[in-house]
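For reference, the chain that follows is the form predicted alone, supplied as C-alpha cells.
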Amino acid sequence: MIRVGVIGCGKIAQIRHIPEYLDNDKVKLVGLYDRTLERAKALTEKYNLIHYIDYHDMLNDDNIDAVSICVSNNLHAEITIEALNHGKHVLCEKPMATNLEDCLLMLKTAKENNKKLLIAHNQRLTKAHVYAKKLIEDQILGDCLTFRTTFGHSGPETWSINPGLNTWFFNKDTASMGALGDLGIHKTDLINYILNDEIIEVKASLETLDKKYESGEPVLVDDNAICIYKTRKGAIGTMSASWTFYGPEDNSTVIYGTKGIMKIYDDERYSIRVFLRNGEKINFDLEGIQTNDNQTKSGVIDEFVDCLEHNKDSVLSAEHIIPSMKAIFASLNSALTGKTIRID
C-alpha cells in the first residue's frame, strides 16, 4: 500500500487530489499540510487524517512514501526538490516551475534519488486526446500541416480557494505567469503530446487586457497569451490562452493535415470530429471535456499510483514535460523582447 500526503489544500487539492486518493484502493492518504492551519485542520478532521503543522514534518515522516504538491507556482521547485531529497516520490501540479533551471534541477534530483516525479498534466489523459493521438499516429490526417489550440475561461478569481480580485494567481511573486502558465501550459504540452512532436520556435504576445486588482490597477501577469509555434516536424500553429472568455469555456484543438481536419472538444455532441479530404465525416462520442463548473475524475492520481505500484514510466513523467516548459519560457522571452525565439 502506497502512503501519501498532500502539501497545499487549496481548490485543486480539494476537488482532485484528496478525493481521488481516497477513491483509489491502492493508496492510503495519510495526512495533509496547508499554511492556513484552519483549512488543513478542518479537512483532516473531515477525512480522519494526520494534520501536519509543518510540511517538513511530513517529509521527515517515514510513513509517507509520496506527496502531492499543490502550492503556489513559486514554491513548486523548492518543495519538490526537498521532497525528493527526503526519499519521497512526487506528483507536482503544473506549471512545473517558474524557470527552466529549476525544472531541470527537479528532474536531475529525481534521477539522483531514483524517485518518480510526475507533473499533473491531466489533458494528456482525457479519452479524446488519447484517442486523437492514436488516430494521428495511424495517419488518418496524413501529415500535420497546421494547428490551433485554445484554452479560455473567465479567470481564476471565481475559482480559486480564496475567490476575488486578490487571488494568488494575480500575484506575480507567487504565480510568476498568468494565463500562459495557468492554461497555456496545458495546450502547449498537448501539441507536443498529441502530435508526437516538439515545439522548437516561438513568437508570442502576452497582454493584460481586462483583469484588475481591487485597487483598479491592472494585474501584473498576463490575462491573455497568443503564441505562434513551429514544431520540429515542420507544422506551424497557434496556441491561445485567456482569462477573459466571459461565457462558456473553450478548450478546443483543431489539427489540419494533408488528408483532412480533426476537431477536438469543439462540439457539445462529439468529442472528436474528423472531416476527410475525400468528403468522409467521422464523429466520435467519447466524453465531454472537464470545465471549472464540471469537475470530473482527472485520472492524474490513478496514473501516479499506477506508476509507483508498477515502477514504470508515465506520460506525466517530468522528462516528457520539459520540452513544453521550454516552449513556455521561450514564449515569455519572445513577449519580452518582441523577437522570434528558437529553442535550443
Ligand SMILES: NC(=O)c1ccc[n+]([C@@H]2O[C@H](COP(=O)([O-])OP(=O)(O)OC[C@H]3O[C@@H](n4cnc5c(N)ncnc54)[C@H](O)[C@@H]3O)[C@@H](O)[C@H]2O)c1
Contents of the next structure:
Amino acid sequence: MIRVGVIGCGKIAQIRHIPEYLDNDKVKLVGLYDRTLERAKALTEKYNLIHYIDYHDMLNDDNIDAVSICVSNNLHAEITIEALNHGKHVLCEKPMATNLEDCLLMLKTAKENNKKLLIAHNQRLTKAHVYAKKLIEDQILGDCLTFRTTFGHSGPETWSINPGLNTWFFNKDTASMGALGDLGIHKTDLINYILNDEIIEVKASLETLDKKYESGEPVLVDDNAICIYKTRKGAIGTMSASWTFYGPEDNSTVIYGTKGIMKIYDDERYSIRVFLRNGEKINFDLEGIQTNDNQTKSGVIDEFVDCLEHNKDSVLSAEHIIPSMKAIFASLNSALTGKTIRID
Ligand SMILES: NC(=O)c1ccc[n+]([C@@H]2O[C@H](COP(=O)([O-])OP(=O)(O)OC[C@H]3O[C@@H](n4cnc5c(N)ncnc54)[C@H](O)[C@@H]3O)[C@@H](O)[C@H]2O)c1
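Can you swap the form predicted alone for the form predicted together with this ligand?
Up next: the whole complex, starting with the chain shown before.
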C-alpha cells in the first residue's frame, strides 16, 4: 500500500488532496504538515493521522512513500526538490514553479532519483476535456484554425483558507504571478493538451485593474491576463485569465476548425456542443467542471496513485507540463518587454 503525506493544509488540500486520498483504498494517508500548526493538528485529530511539526520530519519518515505539496507557489520547487532527494514521489500543485530553471531542475531531480513527479493539472482530467480531446483527435473539427479559452472568477481573496485582501495570492514574493499563474496556467496547458500541440509564440498583456491590498494600493500581481498564442501546428488563439469576473465563473473554451466549431463548458446544459459546417449540431451532456462553488472529485489523486501503483507515465507528469510553463514565462516576458516572444 502506498503511504502518503500532505505538506500544506489550506483550501486545496482540504477540498481535494486529503478527501481524495481518504477515498482511495490503494493509498494510506499517513500524516499532515502545515506551518500553521493548529490547522494540521485539528485535521490529524479528525482523521487520526500523524501530525508532523516540521515537514523535514515527514520527508525523513521511511513510512512515507509520496507527498502532496499544497503550499504557496514560491515554495513548490524548493520542497519538491527536497522531497525527491529524500526518495519521495511528488504530486505538486500548480503552477509547477515560479521560473523555468526551477521547473527544469524539478524534472531533472525526479529523473535522477527515479521518482514520479506529477503536477496537479486537474483540467486535463475533466470528462468533457478528455472527451473533447478525443473528438478533436478523431478530426470532428478537421484542422484547428483558431481558439479562445478563458478562466475567470471573482478572485482568490474569498477562496484562501486565510481569506482577505492580504492573502498570499496577492503577494508577489509568495505567488510570483497573479491571475496568469493561478488560472491562466490551467487554460494554457489545456490548449497544449487538448489540441495535442505546443504553444511556440506568445504576445501578452498583463494588468492590475481592480484588486487592492487593505491599504488601498493596487496589488503587485496581475489580476487580468490576455495572451495571444500561436501553436506549432499553426493555430492562433487567445487565452484570458481574470480575477475580476464579478458574476458566474467562466471556464469556457471554443475551438474553431476547418469543419466546424466546438464549445466546451460554454453552456449550462451541455458540457460540449459541436456545430458542424454542414449544419449538424451535436450536444454532449458530461459532468460539469470543478468550480470554486461546485467541487466535484478532481481525479488528480486517483491518477497519482494509479501512476505510482503501476509505475506508468501520466498525462500529469512534469515533462508534459513544461511546455505550458514555457508559454507562461514567455507571456510574462512579453508583457514586460512589449515584444512577441518565440519559445525555443
Ligand atoms: N489545481 C487547482 O485547481 C488549484 C486550486 C487552488 C489552489 N491551487 C494551488 O494550491 C496551492 C495552495 O493553494 P490553496 O488554495 O490551498 O491556498 P490557501 O491559502 O488556502 O492555503 C495555503 C496553505 O499553505 C500553508 N503554507 C504556506 N506556506 C507554507 C509553508 N512554508 N509550509 C507549510 N505550509 C505552508 C498555509 O498555512 C495554508 O494552510 C497553491 O500553489 C495554489 O496555486 C491549485
